[in-house]
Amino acid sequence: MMKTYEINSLTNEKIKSWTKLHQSKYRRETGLFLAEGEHLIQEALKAGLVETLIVLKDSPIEFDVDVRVEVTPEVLHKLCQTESNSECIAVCRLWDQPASLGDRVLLLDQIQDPGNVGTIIRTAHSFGYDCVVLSENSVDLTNEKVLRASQGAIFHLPVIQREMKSAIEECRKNGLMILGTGLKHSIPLSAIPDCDNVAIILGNEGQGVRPEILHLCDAIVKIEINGFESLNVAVASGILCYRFRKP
């Protein structure tokens, strides 16, 4: 049975603790994060991640949740991080870590732009990838802009944050071909044979994949293009994911 109650004060202890979730430090400490807007909440509900739904008083929005908190516009505004006129936000728990990274993996090395990361996650899910791994110094995976850019795809495939070398080693032990991306000492993407078990490493927007990570790869590939040396990392991820998509 759903529990419903109201919060009207900006200084309420629950509101203060939820507001702290705007900071990655507290998201990591608590294992909780905020999902804003009906679409993201719906996707989080499908994944069984929603703990508390927070809505404007008298809102017609209905979700099947255990706890519903009705708040004033001022309280909701304090919790929201976007400029949109969202009427709802959810407190969600972090998804479980996978037992294995799977057969098709994207590894993101020091990628900082949350929009890029969210788009890459959405792309990986669309093309049947099993997991996305962010290096420890990439943008936080529960960053609000990452969640929005993923369009909820982040709730439907494992996305984890861990040390890159250990993730590569696990992929190698599982028999995956390790493909780095870069311009030096690289071969054209079209020359790479079809492969069902592959880990693709994408690098920082400005510096690319770190040299010490590239040294661990079976091959370094480049996308054949005209006019420019490189593509936006999210665009490149789309081409690479499609090339090695799951049938």
The other form holds:
2 protein chains.
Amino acid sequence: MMKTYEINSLTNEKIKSWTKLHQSKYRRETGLFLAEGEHLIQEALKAGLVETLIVLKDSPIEFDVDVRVEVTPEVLHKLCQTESNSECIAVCRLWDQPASLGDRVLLLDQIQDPGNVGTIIRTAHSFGYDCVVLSENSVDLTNEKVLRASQGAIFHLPVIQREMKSAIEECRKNGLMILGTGLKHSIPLSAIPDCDNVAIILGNEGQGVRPEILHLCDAIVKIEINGFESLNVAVASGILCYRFRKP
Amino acid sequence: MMKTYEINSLTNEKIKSWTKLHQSKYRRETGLFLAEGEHLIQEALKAGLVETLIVLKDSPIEFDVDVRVEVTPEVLHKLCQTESNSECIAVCRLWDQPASLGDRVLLLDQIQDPGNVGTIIRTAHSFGYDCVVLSENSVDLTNEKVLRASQGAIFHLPVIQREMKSAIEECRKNGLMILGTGLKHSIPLSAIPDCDNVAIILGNEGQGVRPEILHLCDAIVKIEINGFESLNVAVASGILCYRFRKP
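Switch over from the form predicted on its own to the form predicted together with another copy of the chain, please.
Full complex below, order starting with the chain above.
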């Protein structure tokens, strides 16, 4: 049975506490986050993560949820962070940690740009990766822009935040080939043998993968580009994930 | 000899006319556009496109330009469109049209997102492409976000706006293999033979390449992904440009 109620006041305690979820600190404390817009909510529902659906009063939007809250445009506006006129937002529970990282893992070393991280998660999912790991000092994984750029893919493969060295150690124990990305002492991508068990490490656009992390890799790979140009990190993730995709 | 002068007034005629360059209509009429921030200006300078450099009064920024205008923070703020605190902006001349599109061409069919278009231009440059063509109904090529996402690559390979069918016709005359991207009647990327003369057509994220454009292609290629997912168009451009890169 769906429970439905109305909130009309901006100072309602529930609205105040949900608004705090714009801050990563509160998301971590509560294990909750906000997903905005119909498409993202649909994807979160498929993953069983939606706790409360919040919609405009008299909205025709229907989702199969336990709790539906109808609010005024002012209240919805306070909860939403994007400029677009979303008609709904959902309070969601953070997904569980996976028991294992799996056989195809993408590790992101201190990547801060939420759009890039979301796009990379979408890419990893498209090529059948088992897990995406965000290192220490990365953007928060339930950042609104990460969710949006992932187009909901973030709800369909495990994406976790974890200390990079311990994640690499687990990948090594599981017999994965650990591939860093960089220029120094690197091997061109086309010269790397095919491999079905691989952990690929991508770095922050400014600094790349940290040297102490590259030391832990089986090989450092470079994408063969023309001259001294550089690639956007999400574009690089596409080339690497495609090469080592799940058949 | 560098000519230097000061402008302190927001209502100065020059400032008013430069501010109009925020609109694509005025950029097209005048053949001028604005490049913001030190990195972009440096790249525009290398390409010989800078007409006037505008900096904050007493700024230590030095560039080898013909005309340097020093302005107040208010005037600079009026000219700049990004949120970041740029200390300089340049009025630039639009680059010339190339005599030929070349042997490796990337064609963008009605792509509107300026960040994607800029990233795709950067990617095409990194893989040695000769030209990027933006079709009718694409984002304007001197849009500020296109310039920024291209990281200046847009000044180093010809990027032009042109009717798609006439661009494809020229590519065919030049003996290029014309590859569309899509799902229907498509061939997996790994089954397409290597080729040194190629025109790749990417479509808008919502609709893909228009059917009437796909009809003109020698083959339709699909990137082998897992299930029914989709890729960000800039990520797709990376996988395709890498595959058909300049050695």
